[in-house]
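Only one chain is shown below, in structure tokens, and it's the form predicted on its own.
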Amino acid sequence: MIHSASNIDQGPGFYVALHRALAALFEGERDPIANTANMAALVFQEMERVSWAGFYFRRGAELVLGPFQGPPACIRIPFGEGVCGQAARSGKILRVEDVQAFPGHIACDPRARSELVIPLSVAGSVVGVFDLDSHVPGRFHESDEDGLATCVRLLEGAVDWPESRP
């Protein structure tokens, strides 16, 4: 297990250990479901005050729920809507300190207060997103954004992705 100090800003040491753990999980495995499931489980287990961690994959004009850890979630999100859909459309990371103030937020969990969404790209095309929620406002920091973006880049290179279906 990777343990951090009690401060929510988990910092670079935490992410160095997380990246090593993910690389070990991905070693010798190229399946997208297996690797996304393990990544969601590891991040959910190791990050403090995260209420949901998982993936949505692009299927036509929607994002469809993939492997995750946490309470049941929205199954389909229209591309371009909510935090996940907007991150997927723009191809840019979205870190939202207060989702209740985010225009068009889709409340899968009414207790969620902050969110971090990192697009997954294959050959320059967004094929999905990695989504994290917290019941704590302002939970996610720049260090989380940077550290988790590196996790997503590790995942992108560790999977034989099926053909994208935008």
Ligand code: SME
Second form
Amino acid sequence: MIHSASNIDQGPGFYVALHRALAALFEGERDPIANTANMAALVFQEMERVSWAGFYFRRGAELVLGPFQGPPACIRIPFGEGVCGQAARSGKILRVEDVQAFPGHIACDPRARSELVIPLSVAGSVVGVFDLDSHVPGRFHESDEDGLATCVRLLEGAVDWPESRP
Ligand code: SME
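Got the form predicted on its own; could you also share the form predicted in complex with methionine sulfoxide (SME)?
Now the full complex is given, and it begins with the chain already shown.
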């Protein structure tokens, strides 16, 4: 575990330590599957009250499940649908305090209550999303948006994306 300060739970240094740990994992490796798998594992391991962390990648008109940690999840999400599809279509971070009150939310896990989705962009195009779920309503805050968006920027620069497809 990262022994440093944290997000909400552990103090303000949490994301600094997470970014350092992520950069160390990416060091010397540019494979998209390897680096997205390790990023999902690191974030899931280090963040409290997160029930699922992982990737969906754009495949034409759909998002398709990629490396993740947590229970088995929905495999295909139409682009523009659900929290993930809406974030992918807009290219903007989507933070949902209560997924039960979010029109179009796709419930892979009936216990999921809050969600944070960060689009992944390569050469100006959205190629996928990084998605986090929690069983706790309102789990994610603006500080998580900022901290995890930096993780996604590190990933975007640490991978050779084949034809914009991982
Ligand atoms: N809830 C998401 C689907 C993906 S899972 O949470 C892993 C959505 O509405 O897009």
